[in-house]
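Heads up, the chain below is alone and in the form predicted on its own; it's given as structure tokens.
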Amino acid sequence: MNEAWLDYLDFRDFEAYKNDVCGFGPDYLIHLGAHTDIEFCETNQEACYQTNTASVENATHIANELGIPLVYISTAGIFSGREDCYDDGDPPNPIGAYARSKYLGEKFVAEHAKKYLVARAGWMMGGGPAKDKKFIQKIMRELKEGTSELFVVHDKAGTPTYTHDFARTAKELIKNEYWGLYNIACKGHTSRLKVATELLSLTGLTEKVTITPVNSAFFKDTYFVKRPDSECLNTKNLNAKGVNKMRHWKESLKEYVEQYYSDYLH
């Protein structure tokens, strides 16, 4: 669901994406969109190239043509797992096409663009319900409904990313025109595991509902792309600079679920 004042536009059409930021005349161009669902990815590696991809290339010539920086928005994503967690500048070694298709994004700005900024977020959360389709969302929607059991798996670790403080971390880099890569996460690396466990006490519920620890096999039907073990960023470019806005991740989703989860909470 997008804001009323939101145009569509298909910015894997190069004239079309170049036409409509060329008549806005934009101070910076800020390139947000792509497919996000692993599996769509996985199972549509074109439409998944040229959207997270192909996309990521114009929006660069188009930054250059016009002398204006470019903001792309990448994933912890792109890395292996392998490792406990990741610095900026640790080498991606992504595992599926969707990771391989944001890394390629990546690549090509770093490697093209005149004056940029790419912001790799962990595991985002913002939007409530009505945006949010993530991990944050599926596990509310299910204590909506009323369940008695949930199951989590206990297997993949990452940092939650508060778009609140996503949002304004980016806007001071770009206000003093610090460009580069930098990891933006809030504090605290964490699970899947221990975000549920947070939700429930922020709810209320953890007397009620009862939390299931299980492998990611057990959803093997449904999320069938192998996912890395580990998502964990730090951040330690955005550290340096001094301009790190984002808390520890309990206190952001805190914040997140009292604003826009009230109905929610017990």
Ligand SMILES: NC(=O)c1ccc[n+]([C@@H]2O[C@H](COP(=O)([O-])OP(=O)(O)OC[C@H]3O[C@@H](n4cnc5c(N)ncnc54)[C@H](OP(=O)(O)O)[C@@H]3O)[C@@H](O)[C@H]2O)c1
The other form holds:
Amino acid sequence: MNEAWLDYLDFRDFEAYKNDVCGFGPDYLIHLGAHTDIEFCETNQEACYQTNTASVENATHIANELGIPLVYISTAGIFSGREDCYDDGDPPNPIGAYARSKYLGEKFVAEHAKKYLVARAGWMMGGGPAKDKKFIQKIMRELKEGTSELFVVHDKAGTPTYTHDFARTAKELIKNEYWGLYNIACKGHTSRLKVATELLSLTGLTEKVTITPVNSAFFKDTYFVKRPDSECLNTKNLNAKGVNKMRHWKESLKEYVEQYYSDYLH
Ligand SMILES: NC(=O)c1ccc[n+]([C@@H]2O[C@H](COP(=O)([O-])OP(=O)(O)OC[C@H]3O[C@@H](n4cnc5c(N)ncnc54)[C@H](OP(=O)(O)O)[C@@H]3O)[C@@H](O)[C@H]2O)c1
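Right, and the form predicted in complex with the ligand of this protein, after the form predicted on its own?
Every component of the complex follows; first up is the chain already shown.
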């Protein structure tokens, strides 16, 4: 539990989930949790399925029973990555257990939920040192440890997605009852290499730390599950609805670093 106000719930347990939600009586059910460690998911596929798909089926039944909308967070990782970027309606073609489990969750929600928002995020950045387990925090940790050389992949493209912008945008969709499936990602397609380069610039470390570009094979022991080459999302559905609160990723990254990491490196 990473916040004092949180209660414990294992949402794989249908009865426990239902009792919890019914006891609270919410206006919406926002199903956020998942196993997000891609290597764990690949080597623990049943646990991955139960947590990332079966629990979403639970959420769908509960939301339907209470007559409330279900909000489900999916991922750009459901695409194969062979195209440069993906529209909301492009056919998913997941390449690993995590992506497959998330796609099956999407599919179940779209086919069975009476009212739903499937919000598909790109490379999430948010939460800060205490919660972020992803790319930004990994780089920041290395910088804190005093590294003078970062090894960063040059062969992966994507769209960063700042959690604050994502939440603001999802709120607009919910408020306006614009239900359906939406890609929600910051403006500007980029790469891991460019994000790391920008991070060095924002932290004033460009002169002190070098970046050595490597391909994904460099990390094959740690990250042995293949990732899509491109996880770039277009936000056509969002733009069409006129509620896109996503900023350019560089602007959002700047705010993220200022708000969450101002003292981190000192
Ligand atoms: N991070 C990204 O780049 C990214 C991108 C696109 C979409 N997403 C999606 O966004 C959502 C949030 O991701 P995140 O990065 O915040 O994930 P995270 O940091 O790994 O957090 C996942 C959360 O799920 C909870 N959880 C796992 N199993 C559970 C269970 N059986 N019952 C109840 N809660 C359970 C975990 O609780 P404990 O801490 O108690 O284990 C944890 O709080 C996920 O659905 C993920 O697939 C993430």
